[in-house]
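To begin, one chain is listed below as C-alpha cells, in the form predicted alone.
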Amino acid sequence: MPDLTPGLRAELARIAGPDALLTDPADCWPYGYDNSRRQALPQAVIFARDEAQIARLVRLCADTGLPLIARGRGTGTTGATVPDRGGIVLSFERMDRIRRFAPEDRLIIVEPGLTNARLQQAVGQAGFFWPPDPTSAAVCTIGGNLAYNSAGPRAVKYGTPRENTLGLRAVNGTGAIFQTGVLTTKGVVGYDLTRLLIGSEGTLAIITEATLKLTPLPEAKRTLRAAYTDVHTAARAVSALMAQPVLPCALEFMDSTAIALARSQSELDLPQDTGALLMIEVDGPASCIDEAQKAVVEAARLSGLLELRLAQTAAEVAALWQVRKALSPALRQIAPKKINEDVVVPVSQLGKFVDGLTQLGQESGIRIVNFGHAGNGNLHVNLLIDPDDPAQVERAAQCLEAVFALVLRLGGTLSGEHGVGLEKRAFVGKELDPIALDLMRAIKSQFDPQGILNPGKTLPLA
C-alpha cells in the first residue's frame, strides 16, 4: 500500500476540489466503519461531486496501486465497506440529485448517494414507488442498495434492485466511464451488464447513476397476522400463499423464540402458546383487494392455525405489527452485539431449516432467533452471543458453520440482501464451484485489471 507522500496528497486535493479532502485520521475514521463490527483506518476521504472527478481520481488509483473504496452510509453488515487494506474512501453522501424524472415512462435517473427514503419521497408525491424497501431505507443510499442487491420486505412481489434497475452510468478499474442498459423495459443488446454490476459490491466498478423502474402505488392494501402453534405449520402456510395467484406483498416470519424475545420487551396480544407468527400484507386495485384479501386467507387457514386477525384502520394495522417491532429493541437490548446472518433456502425447506437451527442452538449452547422474509426463505439467523466471552465466541464460530452447512444442503445460498464482503468471503468457496469462481475472478480483471476497486471483497482470495 503506497504512502501518500506530499505529492500524492496534493494530487488527491486537485481532484477532490475544494473542502472535499480529509487526511487527519480523526476526520477519517468514521468513514472507516460498517454495521459489521469491523473498522479500519482509511488513509483518505475524498467526497464524490461527479463522474469527471471519478474518473480522475480512479486512473490515479490504478497508477499508483491505491485502493479505492466507494461508500454510501456504512449501514452494510458485512464489511464491505471497511477499508481493511487502507486506500481511499469515495464518500457519495454529497453526491444525491435527482437528475430526471419522467413518470410518463416509469422511471428516474438518480446519483448514488441520494437516500431511498429521499426517493420514496419524491415519485411518491406523483403515485410511484421504488419497490426495494430495505428496513435502513430512511438512511441507506440507493448506491449501496444497488452495491449489494437489498431489497426488503416488498421483493416477495416486486423483486429485488435487479428487477427494478434499467441501466446504470459507471466507472471501471481504469477509469473508464461506460453506460448498461436501457430505458425502456424490454431490452436485449449486448451483455447484461447492469444486472451484474448490481451485488457486485464496488469490486468492478463504481456506479455513478442510476435508471431506476418504478412502480405505480397500489390503490389498497390489507394488512393480517396469522399465529399458528409450530413452525411447520406457519412453514405450510408459507407455501400455500406462494402458490396461488394472489402474491402477498409482504409475507415476514417470527419463531417461537423470536416471538419469546418480543414478549419479553413489550406486552403482545398473541395467542399463548403461538409458536410461529406471519405477517401477511396484500395490495392491489381497490376493486379487486376483498377478493385478494378472501384468497390470502384461504391460503392461511390450515390446521395448527390459532388466530388470524385482520387490520381495519391504520391504528389496527400498526397494532398488528406491534410484535415484529418489538423483535428489534429486544434484541439490541439483550445482545448488542449479536451475529446477523440473511441466509435463504426454498420455501418449501422452511421448516426443516427452523428445526436445524433449533438443534444448532441445543447443542452448541447459542441461543438463535429467527424472523424475516418467509416469502423469499431468506431469514435473518441472529445468534445472540457475548463477544467478551472468547469461549462462546469459539463455539458461535462453529455454530454459523454449521447454520451455513445446513443452508447449503437444503439448497440455499449464504445470503440474499446483506452481501458477503469480508463476513461471508471464506464460506463463498462452499456453494461456489471452483470453474465459477475462476470466471468471476476473470471478470473482476476484466473490469478491474490493477485490482485497485474495494479489493479482498466478495470473493474467496485466490
Second form
There are 2 protein chains.
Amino acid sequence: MPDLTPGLRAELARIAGPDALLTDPADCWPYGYDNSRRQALPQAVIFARDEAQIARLVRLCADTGLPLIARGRGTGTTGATVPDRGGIVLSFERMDRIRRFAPEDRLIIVEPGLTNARLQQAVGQAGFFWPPDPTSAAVCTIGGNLAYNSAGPRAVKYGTPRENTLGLRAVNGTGAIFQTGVLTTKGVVGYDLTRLLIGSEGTLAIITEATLKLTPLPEAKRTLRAAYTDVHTAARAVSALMAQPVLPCALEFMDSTAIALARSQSELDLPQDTGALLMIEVDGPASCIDEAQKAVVEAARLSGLLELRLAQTAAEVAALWQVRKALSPALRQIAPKKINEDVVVPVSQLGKFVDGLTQLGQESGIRIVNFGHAGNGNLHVNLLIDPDDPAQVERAAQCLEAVFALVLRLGGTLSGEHGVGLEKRAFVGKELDPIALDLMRAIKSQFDPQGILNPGKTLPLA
Amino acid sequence: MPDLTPGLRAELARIAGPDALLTDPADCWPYGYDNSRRQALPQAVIFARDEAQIARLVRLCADTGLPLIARGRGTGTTGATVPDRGGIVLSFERMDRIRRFAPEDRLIIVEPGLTNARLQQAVGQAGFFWPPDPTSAAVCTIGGNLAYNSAGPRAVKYGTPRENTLGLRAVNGTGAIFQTGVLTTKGVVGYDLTRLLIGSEGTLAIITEATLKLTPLPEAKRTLRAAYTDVHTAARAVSALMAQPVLPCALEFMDSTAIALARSQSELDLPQDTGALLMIEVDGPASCIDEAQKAVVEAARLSGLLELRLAQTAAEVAALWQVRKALSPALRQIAPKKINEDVVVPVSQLGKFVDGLTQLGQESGIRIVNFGHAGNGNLHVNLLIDPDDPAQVERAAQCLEAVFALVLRLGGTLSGEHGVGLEKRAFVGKELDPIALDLMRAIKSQFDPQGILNPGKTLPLA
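For comparison with the form predicted alone, kindly provide the form predicted together with a further copy of the same chain.
Next comes the full complex, and the chain you just saw is listed first.
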C-alpha cells in the first residue's frame, strides 16, 4: 500500500471536507475492527457525506492504489470491513438520512448509514416494516445489511435484502456514479445489477443510496415453543411447518447442546428429556391469528413431540424465549472464544447435519453448540475454544474444515447471512463452481479495474 | 453471418445427435417467430438434449461466429427469440424433464423446456405451486419465464422468477458449463449470478437447468370486483389495498377504454358509469378467508366506489371475470394490429398515467386500451392500429415514444415482465443509467466474448 504522503493527506482532507478526516492512529483504530475480533489500522478514516465526495475519493484511491473499505457500524462477523491491507476506511455513520418515504408506493429511499432500527421506527409509524432484521438491528446499518445480504429470523417468511430492495445508487471502482433497478416491484430492463451488488461486500461498488421495498406490519403475532425428543423429529417438524400454507414468521431451532448450555446457566421450565427445541412464531391479521396458530400447532404435532406451549401475553412470550435468550450470555461465559459459523443445509438434511456435528465434536474434543434459523436451514454452529490452548486451536481449525465439508456434502452453503469477508475466503472455493468463480473475478475486475474496493475480501485469493 | 457450408452442417448434425437437426427452410420457419409477429429464418434448428451437447454447440458457434438463440415455445412478445441475424435456433421443447422434486425442501429441479403448466401440475399434486403464472402458462416454458423474468398476476403477492429461483446451471458464450446459486432460501457466498442470468434473455448464457423455490398452495381463494367512478379513485384503492397486511394475490385493473371495449362486445352486468374496474383476489387458509375478504373489502371501499361484488361459487367467479376475459377477443376483433406495451409506474402514479394516456390518445387519434396488474403498477397499454394505414402507423410510433417518455417521467420502467428483445431495444437507453449500461455491456462481453448468444437483443445497439 502507498504511504500517506503530506500531499496525499492534504488531498484527502480536501475531498473529505471539514471535520471528516481522521489520520491519527489513536483516532483510526476504532474503525479498524469488526465483530470477528480481527483488527487492523487504517491509514485514514473519512466520513462519507455524499455521492460526489465518495466519487472523488474513489478516483483518488484508483489513481494512487490506496485500498478503500466502506464501513457501517462494524457489526459484521467476517472481517469484511477490517483494513488488513491498510488504506482508507469510509465510514457511513454520518450519511444516514432518509431521502424519501413514499408509503403510497410502499418504498423508502435511504442513505446507507441509516441503522436498521431507525429505519424500522420511521416506517413503523406508517404501518410498515422492512423485513431484514439481523440480531444487531439496533446498531447495524442498511448499507451493511445490503453488503452481506443479512437477514435474520423473519427471512423465513419475508425474504432477505435481495427480495426486499428495488434499486441502488453506487460508485464503482473508477469513481463512476450509477443507478440500478427501479421504483416498482416489477421491472426487467437490462441486467439485474441491484442483486449483483447486494451481498458483494463492497468489492464491486460503494452503495450510496438504497430504495427499499416495504411490507405492511402484521396486526398480530403468536409465539409457540415445541420440545422434541430428538433432532430428527424436530427436523421433520420443520419440513412439515414449511410445507403448509401458514408460513411461520420465525422458526428457530436449538439442539441438545444448546439446551444443555442454557440449562447450565439457569433453571429452565422445559421437559428433562428435550433433545431439540423449536421456537415458532406466526403473524397475520388479528382476526385470523387463532386459526394460523392452529395450523402451525397441527404441523408441529408429530410423534416425538414432548411439549407444545403457547404464549398469549407479552410475559408468556418472554418466558418462552427465555431458553433461547439464555444462550448468548451462556456462550460468552463458558468459552473465552467461540467460532460462530453461519452455514445452511437443505431443511431435509438438518437431522443428518446435527448428527454429523455431534460426531465431529466427539472426534475433535471440541464442544459444539448449534442453534439458528431452521426454516431456512440456516444454523449457527458455535465451536467453543480456549484461544490460549494451541492444540485446541489447531483441532478446532481442523474441525471447522470438516464442518464445512459436511455442509457441502449435504448440499448446503457456507454462509447464509454473515458473508465471507476474510474468515471464509479460504473455503468458498470449495463451494463455488470454478467457472462461476472465474466469471465473478471477471466482474470484479470490470467494476473495479484497479482492485481498490475492499481488496482481498469475498472471493478466494487467486 | 457465416454460410452453412456442408462441413459446418455435418458438424451440426454430429453435435445435434439423431433426429435433432433441421436445416430445410420449410422446417425451420416455424422456429423463427414469436408472439411479436416478427419472423426471420434461422439457418438451422437444433433440439436441445443435454448440457454437453449444448456446450459443444456453443463452442462451434463461438468458433464460427454463428448466432445461437435459445427458444422455448415462442410465446414471447418482443422478438427476443427471433433470429433476425440468422444463426441457429436451439429449441428446448424436448429438454423438458423434471430432474428432482424435493417437497421436503420445497424445491424442484427442472429442465428449461418444461412448460409452466406441467410444472404446476407436478408440484400441485404435492400441495405446492411455483408463483410465476404468465397468461401463456399453458404453453410457455420455465426457460422462457426465466429469460424475461415473466410473472403474471400472482407476482403482486408471491414475486417474480427472481424471487422464486434458487439456482441455475448454464453454458456461457465460450461453451463453459457453470452452476449458480444454492439449494436453500438463504446463501451469500460469491456474487449473485442467478439473478444476473434471470431476465437476461439468453444473451449472457444458455440456462440448462433451474432449481425453483416452491410455495405451499393456499387452501382457499375469494374473488371480488370493484367498480369505481374514475381511475383516480381506483388508483387510491390500489394504494390502500397494498398498504394493509392482507396482500391480494391478484389485483387487476381495467380503465374506461377497456371497459367500453368489453361492453361493445357483450352485455356486461356492470354499473353504467363505471370509469375503472379492479378485480381483487385474496387467498389463504380456509378458516381465515372470510376475514381476509373483509380486510380487502374495507380497503377497497372508498368514496367513488360504485359497486363491490363478491363471488363465492365457481360460476360467480367466472361471471366476475367475464368483463376481463371479454377483453382479449374484443381487442383481436376490432383492431387488425395492436401494439401491446408492458410498462410499469409507481402505484401512486397510476391515475396520472392513465390521464396522460387519454391525452396522448386524443392528440394522436390512436385508440388506447389499458388494463393490467395494478398492484405492481404494471399496465398493459394497447395501441390499436390498422397496419395498412401508413399515416396511422407513423402516428402510433410517435404516440408510443410519448407513452414511454411519460412512463419514465413518472418514475416507471419500460418493461415489467415481457422484456426488451428487439421491440424495446431502441428505447431502453432512455431508462438505463449510462454508466450502468456500460457495466452491462462489459458483463455481456465477458460472458459471451464472441457475441454469439442472442446477438443484438436486450441491450441497445452500441
